Amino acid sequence: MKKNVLIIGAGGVAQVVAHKCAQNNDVLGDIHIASRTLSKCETILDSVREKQSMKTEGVLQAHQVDATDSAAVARLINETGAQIVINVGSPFVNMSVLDACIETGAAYIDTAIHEEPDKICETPPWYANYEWKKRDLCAEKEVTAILGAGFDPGVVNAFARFAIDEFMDEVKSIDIVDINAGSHGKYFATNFDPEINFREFTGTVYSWQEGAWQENAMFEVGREWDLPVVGKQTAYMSGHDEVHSLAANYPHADVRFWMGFGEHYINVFTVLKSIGLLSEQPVITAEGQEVVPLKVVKACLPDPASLAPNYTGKTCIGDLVKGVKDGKEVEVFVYNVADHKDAYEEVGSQGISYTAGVPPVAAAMLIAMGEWDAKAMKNVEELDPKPFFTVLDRIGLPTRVRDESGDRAWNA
């Protein structure tokens, strides 16, 4: 049984992870959190103590580390005795943290694909550019590495696997739909790191259709969805991590990702992009200073964590999976609904951070208990989804199913 967790990162998602690890420290043991800025880690741990999240008495400690320095991360893993690393730092540090885990033998979990700061939207499948290159080494050294174990990617990958295994002989399509029907009350803000948020939407929209990669522009393809609780919402086909692993594991299915956007977001985004303010490439100001426009925009926007106190409304994220069962066409929607206010009251974060932060803790618990200790690199759809759903149900993100038989809990 693996125990003792090291959390990398100190943003809104890391806050959720810290609270949830504390609530389950009877399974996860000592809890350590590290980032470049020690004070941010200490603020998160203060929140954990204030809300009395620790289930049992135990270690709760903050550390400073440059997560781009793989050797420094490895030293910290060894110093803390951590056997599970939950990486919710910037996607720019994925490979250095993964390398530290391979060196030390600690299990690795992340919630998003690796990115390089000066590159956007690389050649698909994205995982093959970085993480999958370490797959053989993880297997050789028997290191468990679970990629993309947030909500999307993550839980939605498990939704797809579950729908296919339980309801189909053959899968035809997987449409992942992410709707945030909440309101934060700001003129304009992003729900997570603005730099990462905008990078998702400035490149090519890749989808897997008819056995090949298809390319579209952002906001080119949209449609209305009628979903549980949040009702009718417009979502646009977007590029996203999980498409790239699901396409590899289900190559005969069309795989698409859809995200909800309001007209106001689209208008502001379009203006920022059109005048070059979303570029990741540096420019020289009239005063001779070199700046990256995207980083300037990030500095001017609200910190996503600051949105939490006034956030209202709900999210609905799920998979509409279509296929064939006993010669007949079937479709099933597997989904979760989360509430922004409930998330804030429990862990001091908004619902987007909550949905991203709870699943990697569930994954860590399954590694600790041995059920997901794969001793190899895996994307979430390559693991049994039922234990995952069971833990998620218990710690805050229940899974539901809607099909021709009605709307019900996944295990009803």
Contents of the next structure:
There are 2 protein chains.
Amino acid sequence: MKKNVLIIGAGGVAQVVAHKCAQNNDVLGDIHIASRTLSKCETILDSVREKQSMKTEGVLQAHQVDATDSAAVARLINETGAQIVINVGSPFVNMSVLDACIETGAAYIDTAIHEEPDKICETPPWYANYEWKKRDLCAEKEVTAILGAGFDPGVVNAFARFAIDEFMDEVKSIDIVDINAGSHGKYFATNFDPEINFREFTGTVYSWQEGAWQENAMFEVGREWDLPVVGKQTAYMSGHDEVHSLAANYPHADVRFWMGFGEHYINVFTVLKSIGLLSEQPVITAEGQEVVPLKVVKACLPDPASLAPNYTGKTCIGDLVKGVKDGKEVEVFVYNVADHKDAYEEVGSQGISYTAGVPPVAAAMLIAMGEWDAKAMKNVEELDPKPFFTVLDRIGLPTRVRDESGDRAWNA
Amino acid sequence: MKKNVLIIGAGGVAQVVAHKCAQNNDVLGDIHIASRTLSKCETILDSVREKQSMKTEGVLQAHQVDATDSAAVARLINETGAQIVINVGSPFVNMSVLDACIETGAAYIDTAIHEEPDKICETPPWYANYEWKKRDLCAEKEVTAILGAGFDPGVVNAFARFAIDEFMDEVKSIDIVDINAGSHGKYFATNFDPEINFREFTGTVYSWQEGAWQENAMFEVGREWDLPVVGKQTAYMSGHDEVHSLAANYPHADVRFWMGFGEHYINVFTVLKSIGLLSEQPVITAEGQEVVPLKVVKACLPDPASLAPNYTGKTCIGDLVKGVKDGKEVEVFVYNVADHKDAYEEVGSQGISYTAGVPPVAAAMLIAMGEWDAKAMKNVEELDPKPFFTVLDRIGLPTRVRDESGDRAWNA
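I've shown you the form predicted alone. Could you give me the structure of the form predicted in complex with another copy of the chain?
Every component of the complex follows; first up is the chain already shown.
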């Protein structure tokens, strides 16, 4: 039984994680949060106190740490007595935080794949470039490391596993669809860190089809989807973390990721990208200053956290899984719908941060309760999805299923 | 009789000025060129030599100078023996170069209004904020200073003066229309320094109508024009230097400037501006670096000079002047058409640089010949337009007139 949580990061997702940990501190124990900027951690803790999110009396503490410094993170783990680390910092710090967990024996949870600042869209499968290289070491040292335990990747991996286990003998395809039908009222904004957001869409789009990696350009392949609650929406095939682990775990299935985009987003993205403003490679100004254009675009765009108060509408994220059951073709859509305004009222964040921040807390609770304390490195589809859905139902992200038999709760 | 020219600046317009000065060095004498970066001056002189532009044997020399340093410019004027300075550097250096001319007695010519780096779209009339404050001093010291002697401002000011003097007793309105119907084949590029180009369109649009300054937003007022050679084109009311001097000299006329823009330009401009990327005010990146977004956009866009080899099509810039003659309403369109490819073949530059760079050389020749050596500060409409047109006809920018009586050369 592990307890005491250290949250790494102090952005919009970290705010959700902090609130949700506080709401479940009877299970999780002490709550610590650390980032490069102490004041951002303290702002989050103020919000936790203001909303009276702590379920029971307990420790709630902010720390300053440079998460790229593995030894400093390890020291903080030892000082706080945290046995579970939820890393929702920048994807650039995954490996240093993971190393600190391996060093100290703490369980590790993250929500996105590791990235190096100067590299975009490395060769697939992406996990093999960094995280999976530590798989043997985690097993040897019995360190629990759950990779990509946000919504997508994360819950959608569990959706795929559940659909396959419950409804089919053989899986043919997994299409993950992420639609944000909400409105933030700004001219343009990204729903999480613009630097990370744009990096997802500036490289090659990798999908796993017919047993091999396929390459496309962003916005090259679009399709209209008709989804519960949000209705008809156009989504485009995009590169995404979960394609890389699902393809390894279900190599006989086609695995694709589809992200919804409006025409306005595509226009702004296309202008910025075509001019070179989304580049992570530095340019030199006429005055001789070396600048990374993408970092300037980020500085000009609204802080994603600032969108929350006026965000309205809903998200729908789910997996359309097709396969064969008793010789017959079957398909099932496993999904969640979340509401931006509800998220803001509950934890002061918008729905995208909410869907990303609740699942790693569910994973932490499952580790604390022993159900997911795998003592090895796992992607989410390698773990039993049912206890995950049970906790998610309870803490704010209910799972539903739609198929021939109708639309219902996953356990109805 | 003044002679020997010092060109300040080494951009696309300076290249045209250098070639045209060389082609007319029998009139102008020694040719010197100076900018912050010596190698850029030398590249221009290499091009002058390669195209064998020098009419007669003579001095052709490059210098390094910081044009914001008035004393350094004055020293260079004295060292080179230049009696005429053509300032086609950044608009940020106008006042320091003008001061050097006043100090040394050299004649001063520029092609755009003075700007301070951190201020956009100051209060009208713009000339009164900087240049005109030196008018009395120029008169006292008998220094010739010709302001805004490019195409627009410059030739279009002379077009207005000519139309009014020749064809009407009373002027009612002056509409300056600038259409670039050329194509550079790039996704997006500006035809001259992006920093200066965008600054023209990010502030309030000032026009002089009904005897007062009127304010509009950029792209708020558009109109379709049907012009010689380039045909039907949409142009938008924009702020521009010449409106500010013409309004002072013809206060009873409405004075407006119209710039042609395609939908693609407007879309890109709108995206960049809406996000804040055209701002001259610094932002701070997440890493703490202070950066001016506009300078980063500039660094990402193609160098305007690089467009020249593949630029095709024509420009049409002219003045629609309306007034009353013998009690009857009259209107006349005075204009020039220039060709991008012709410009490149002659001087290695695209048409926009060509139209901007030829007129100040014509002005320099008129000073050298004594016809425009006013020994005072003048805007172009305050000088006799006919000798200007005569020189422009000869050196590459013929003036034409279109009215009820047909389309013809200005002196036909």
